[in-house]
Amino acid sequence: MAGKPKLYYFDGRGKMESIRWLLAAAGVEFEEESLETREQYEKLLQGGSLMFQQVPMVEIDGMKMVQTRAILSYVAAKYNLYGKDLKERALIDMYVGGTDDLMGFILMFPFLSAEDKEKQRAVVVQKAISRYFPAYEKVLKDHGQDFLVGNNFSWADVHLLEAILMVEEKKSDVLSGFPQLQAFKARISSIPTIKKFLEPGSQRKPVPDDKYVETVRRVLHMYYDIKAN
């Protein structure tokens, strides 16, 4: 019997959080090794575990997988969250790609100055309500089904819920003009594995704080400033 997947990353969201979400949605227990020191990171590098010298890295099924999208695609396929045929998989990829674009505006947020955070907050909300949420609202309205693709729970649904909650942390009423997405959020949040992941004490990470930022900068020797988009 294969062991639990093991995740190597920082003790925070970053690029690993979507992997945590997808594993949790699939009902898969996983372990984590949090990078706290440069020495831990150097050990992974010297051991050849990081093909492109970067994390996230996930040990699963005898592989040491890197590249977030590759890991997510593997997990989705392995646990039947990737559609029933090639067309459904293409739609899932398309929707996940759009959600990734939106998340990209949020990923840099913790590393910005206070002034740039306010600018970026406005960018995140504007992009969400003018570009991304209308697209998903239309998909749900047009097909009238509970899920984004094939009327089955998939990676696309998990990824969109994660993004919705992230944007709501920037503006709590951001879904006020999107009734389909409000209903979608309630539906997906009530799926047992998702509901469990959203409860206190789960492996879901909180909003990144100054300690997380300091750890990432120290471990990666990331001494440059990041600017808002």
Contents of the next structure:
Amino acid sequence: MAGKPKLYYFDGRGKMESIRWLLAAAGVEFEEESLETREQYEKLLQGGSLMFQQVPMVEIDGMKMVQTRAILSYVAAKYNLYGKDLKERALIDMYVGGTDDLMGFILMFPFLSAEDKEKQRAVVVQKAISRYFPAYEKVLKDHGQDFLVGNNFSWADVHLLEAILMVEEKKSDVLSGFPQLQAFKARISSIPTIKKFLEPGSQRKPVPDDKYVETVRRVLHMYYDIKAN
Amino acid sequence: MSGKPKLHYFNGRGRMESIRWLLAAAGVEVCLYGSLLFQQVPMVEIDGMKMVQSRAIGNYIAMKYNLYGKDLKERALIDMYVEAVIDLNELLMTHILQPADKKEQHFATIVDKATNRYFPVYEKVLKDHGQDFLVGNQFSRADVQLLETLLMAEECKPDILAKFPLLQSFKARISNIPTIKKFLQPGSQRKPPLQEKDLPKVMKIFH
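Got the form predicted alone; any chance of the form predicted together with its partner chain too?
Full complex below, order starting with the chain above.
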């Protein structure tokens, strides 16, 4: 019997957030186990649940899946959010790769010193405005369709919306030069499953704070300093 | 010359190397361009597309040439194995970028992660099913990418596979596949490891 997918991670965004978004977008209910203590993590390790000793880990369809990208690809394919053929898949993969890179600049944010945070904020905004947003703006402008790929809602749309919102948290008017992206944002946000996910009380996680950082460090024994890339 | 995939990159391994391996494994001839034209590399011109993002390119080639398993679950396994290999590759490739005072520590990290986190997993996979290939008893991109990484790890530390007999026989077996064997011979499109002397040039390109 296939139960709901179960997510194993910290109580925070990190690498699991994109997976929460995608499952939510697909209308899939899921459960979560939050890692609070080192002991919980060690129990998972000893039980052989973490293939490469890492989280995210998602129990889904009888598998204990690890590796964020593998999990996302599986969910996308399973719930028909991965295009209709190889070429659409290629486009989706490219677009998701870009938003992944962009969100990657934000991933280690909470772990940075106050000074590095300011520097990194500028880097994120600069990359968003000069490299990533223009690319997606052009895609939307060129085909004039509602969705990024194949005139159909896909993983690429979900991922881009997630990225847009994350960058806006760093600079609220970052979309000001991007009318297509503004319309895209409004449009995708009003898709029922997405709209629900954006409401309070959903499984979407808030901006990571010091408590999140403490938890990660404690559970993973990750006490070294993180430098911005 | 049109019709063959065209690779745009600098003349070295980096993120393009896994793609060269995959194309070679699938027996696909490529046209080398070697120059940096766009803001992002790797870029591969293939089937009328200008593809960027190494994962996207790898996924496309793997699907097109039937190196991606027969169903969703096999793909999931392949993806898990390949993603982990990508992580280990990242460690191996960034070794040369380490400042002198961090190199020894980084080397220790590489050896630790390779021998305690990654290799034991693949050794166990092979042991548990006893088959020649990692997934579905069939040659797939997971085998190609793992071989690439094993060889790169050995370049770092020649006896790094000492405790992994099944990985050693895997290495020999996959190296013998005709397309792979050809790729491993001198004169193929396989790139050598980055030398210290080439570092300034590469850093200039990427920064």
